[in-house]
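Below, in structure tokens: the form predicted alone, a single chain.
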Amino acid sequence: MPVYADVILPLAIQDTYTYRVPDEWASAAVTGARVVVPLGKKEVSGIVYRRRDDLPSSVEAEKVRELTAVLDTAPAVTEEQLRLWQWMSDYYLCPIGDVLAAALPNKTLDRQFSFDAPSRRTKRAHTPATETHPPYPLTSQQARCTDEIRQQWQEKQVVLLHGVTSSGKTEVYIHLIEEQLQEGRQVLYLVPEIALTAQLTDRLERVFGGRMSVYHSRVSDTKRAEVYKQVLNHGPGRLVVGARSAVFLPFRNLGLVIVDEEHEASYKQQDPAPRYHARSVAIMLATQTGARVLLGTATPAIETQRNAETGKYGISRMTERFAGLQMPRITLIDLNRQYHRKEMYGHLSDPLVERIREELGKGKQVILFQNRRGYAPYMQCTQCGSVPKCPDCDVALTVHRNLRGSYMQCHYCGYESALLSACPECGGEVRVRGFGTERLEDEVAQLFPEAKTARMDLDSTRKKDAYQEIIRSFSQHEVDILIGTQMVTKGLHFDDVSLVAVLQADSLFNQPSFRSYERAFQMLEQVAGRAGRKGQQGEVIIQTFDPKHPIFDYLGRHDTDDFYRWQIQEREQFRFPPFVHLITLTLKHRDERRTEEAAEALRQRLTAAFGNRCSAVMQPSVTRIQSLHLRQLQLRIERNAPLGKAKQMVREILRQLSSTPPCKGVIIQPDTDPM
């Protein structure tokens, strides 16, 4: 009797392909095995999703081909992983092949890679077990929270550790991790930014040494494949520290998942599919494996705090900073007044410049936060007002002036152009407008020539180990002023930072998103938390054109609870998460009219199925990217509605429309829980 295998391939064409299993591979082609199969004129590696005795009704027997090879003696993917992949495919409305492509390091699909061979030693030098040290003793606050978390795990799978910045949450994590490893369980420790692993791993290696692995996209594919193999073959008692992709590792005995800085938008994968949120996937992973989850943050996501307030999650609070340190004081500087009085040095106000000088004079360090990279956001003609734009995207070209020279670049597609000497429209004078981290770095160097500066943004950290080098040099006082984008806001610890300045706060909350206030408050509170982490109270200076904005009142009191109550009322009133599920569908095509026609056809079908839960056709803030015109639709599904059924309906509508005019050839990208 023939045996067949449904195989997942790393493609976004369909969910699985069915192949006949030759007799010699019948015992080896088990669920989770790596196999080589023919696809057209090529051979492709994939994963056996299921074995079956008969063919699907949609498959013709004479067209079924045989798989070519089985690559291992044991499965390379666990059944728990496959269940998680299927959940992600269903929840995030994407082919399971997209999940496979995201889940496995490329090296593991190479037929030359062997899961049967012993793991290679990675170049990372772990601290030998003999040199590790026990965790530091817990303070009374940390001990109380640790006990509360253990107790709440008896009834709740997920617990939120809501601790103010510099309260010592990491030490609580370390004690809970040690307990799990002692019991032979695995632990997954997620961080939102690769930059955080540089400081964190040094601290964790002191305690866990060779029991720890690091896994993120900046690690080479070969090393990631080796970590994957280590977790698969040497499961018990191992800690994995990583960014969002670490949720895909083959844990066999997972006891604890820690999601540090759980509020961070960096946990959301934007492109390519699957457009997953690592926090949600981590919670589902824990649900399927029986593990416990600890979400840690000083500024909880609105959805997370809602789950804690309603009793779905447990919660433990740390309200005091470590060693009795005071929370930083907040000082607002009204830019309207400063510009009117002409009391500005470039983009730094007089009071800020004076305070920086004072702190540098004391041997302290300063962080300047400007959430825009590059030299300037755009150039503009002083006569006709025209702005140079990307030929393929509807965005202004960002000005860069760095070691590469001066040029303009599109931050969406990477297009580059030389700087303009005159306006191509009227021949008038062209000037840069606004400022980014590069321009700020130049201004700071002129104002404080004796100070050493460094810049942390996407451009300055492209090279391997650039994150670690910047953090190391700042930690060792080789740098006096650190200038950066939101990278500098996330969980970094520096003893001698006494002053943090936010240069352009208004740009954070003046965004076309229902999450803009939430993100702004979280970012400002987090960057404030970098100040005064040891010794004296720190200060945060915020430059703003709107000092009476309500967000600054909550920030001045460091009051996350009042801020939450303000925002949750608005979310309920205007039907936004957490009171509804959102699904955004983005349509893309080179022809604008075709895009609009397809969007209207999709809107009609969705409206017929979902009524007023479907929005009108919307134009996103950027309407064209890489020569593709964009339109969007949004579905709002009530929390008490059957979400799975709604998504099945969406899938079926997309399937029906994909092969019919005007949607044929139009890219439609669903995004569940968009950020």
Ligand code: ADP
Given for the second form:
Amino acid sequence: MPVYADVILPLAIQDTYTYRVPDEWASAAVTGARVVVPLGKKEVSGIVYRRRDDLPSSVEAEKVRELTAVLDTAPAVTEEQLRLWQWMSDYYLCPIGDVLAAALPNKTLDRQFSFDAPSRRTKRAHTPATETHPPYPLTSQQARCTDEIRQQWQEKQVVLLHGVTSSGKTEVYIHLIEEQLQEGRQVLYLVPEIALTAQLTDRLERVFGGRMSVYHSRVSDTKRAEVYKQVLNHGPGRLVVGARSAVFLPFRNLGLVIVDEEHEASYKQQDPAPRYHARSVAIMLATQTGARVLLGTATPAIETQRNAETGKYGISRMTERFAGLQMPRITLIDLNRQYHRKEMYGHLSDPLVERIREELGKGKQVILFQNRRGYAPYMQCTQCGSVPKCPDCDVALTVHRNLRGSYMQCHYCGYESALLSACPECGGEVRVRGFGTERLEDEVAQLFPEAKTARMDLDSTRKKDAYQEIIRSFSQHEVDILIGTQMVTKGLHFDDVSLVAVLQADSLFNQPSFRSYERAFQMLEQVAGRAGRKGQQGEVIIQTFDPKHPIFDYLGRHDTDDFYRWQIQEREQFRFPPFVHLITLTLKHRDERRTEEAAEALRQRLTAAFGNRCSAVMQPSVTRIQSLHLRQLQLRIERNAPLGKAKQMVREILRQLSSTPPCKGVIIQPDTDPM
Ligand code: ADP
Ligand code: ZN
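Next up, the form predicted in complex with this ligand in place of the form predicted alone?
Now the complete complex, all chains and molecules, led by this one.
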């Protein structure tokens, strides 16, 4: 009797490809095995999804080809992983091949790579074990939380640790991790962006030393393949600290998943597919493996807080900061008044300049936060008002003025051009408008020539260790003023920072998204958390044109619960998540008319199937990126509707439409739970 295998290949075309298994590989080509198969004139490697005795009806027997080889003696992918991949493919509306491509380090799809050969790490003779230290003893608040969490895990799979900034959440994690490792189980510790966690890995390494691996996109592909192998081959008792892709590792004995800073938007993969949220995938992973989940944050996502409120998740709270530190004091500065009275120096108000001067005088450090990189977000003609745009994207070019010189750059595609000396439309004078971190750095240097400053944004941290170096020099007080984008808001601890200033808060909450206030509140509360570490109460100065905005009331009281009550009511009233499920479909094509026609055809089909759950055709806030015109449709599925069935219908509609005009050749990207 012939044996067949359905194989997943790292291609986004169809889910699986069927091959005949020759006798010599019959016993090796099991589910999860890494195999080489012919595809057209090439050979590619993939993973056996399932074996079968007969062919699917859609496949003709004479067209079936034989698989070429099985690469290892044991499966490289576990059955649990395959179940998770399948769930992701269904939930995020993408071919399972997309999941495979995201899940496996490239190297592991290399024919030469072997899961059988001993890894280089174990071959290397006796690397000295790093010295480790026991965890710090817990404070009474931390001990209470640890008990509460353990207790709630008896009944609930997911527990939220809601602890104010600097309450010592990491120490709670460390104790819970240690317990799991002692019992021989694996622990996954997810962090939003590992590049930003140098301080964290140091703290974990101090306790866990050689029992810990790090897995994220800045680790080389070869190293990631080694970690994958390590987890696969001798899994027990290991801690993996990783960014979102670490959810794909082949855990066999997972006891605990920690999702640190669970509210962070960077847990969501935007591009390419699968457009997954690592928190959701982590919870599904834990459901399938029986592991417990701990979500930690000072500013929970609205969805998470909702789940805690309804009792779906457990919750434990820490309201006190470590070592009796007070919460920072928030002071607002009304920019309307400051500009009106001409009490500004560049983009810093006089009272802010005064406070910075005082703190520097006392030998303290200051953080200045402006959530825009570059020198200025755009240029504008003073006569006709036109703004230079990217030739390929519908966005203004950002002005940069840094060590590389002065130039304009598109933040969507990287296009660059020289600064304009005159308006190309009318010959008028062009001026820079608004300000980013580079301009702020200039202004600060002029105001405080004796102070040492550093800038931390995407541009200043591109080089390999640049980020660590900035953190190091600021922690060691070689720098007095740190200027940065949202990078400076993340989980950093500096003992001498007494003042944090937000230069322009308004741009944070004036975004066209139902998450706009949530994001702004989280960002402001997190940046505030960097102030006042040792000894005295820290201060946060926020410059804004809208000081009466309700967000500042909640922020001033650090009242995340009240903020939540306000937001959850709006979400319910206007039917946004968590009260509905959202699926966005983005259409892309070079020709605008074709994009429109395809969007209209899709809208008609979706409306026929889903009625008014389908939106009208929408223009996204940026309507063209890299020469492709964009349109969007959105589905709102009520919570009690069968979501799985709805997704099947969407997939079927997409499958039918994609082979005929006007959708043929138009890219259609589904996004489940868009951010
Ligand atoms: P969070 O993650 O809640 O912001 P951290 O866990 O980073 O807070 O703790 C804040 C600071 O307090 C860190 O510098 C940490 O080393 C210190 N800390 C917290 N708990 C303890 C403890 N039990 N013993 C000693 N130091 C602690
Ligand atoms: Zn561009």
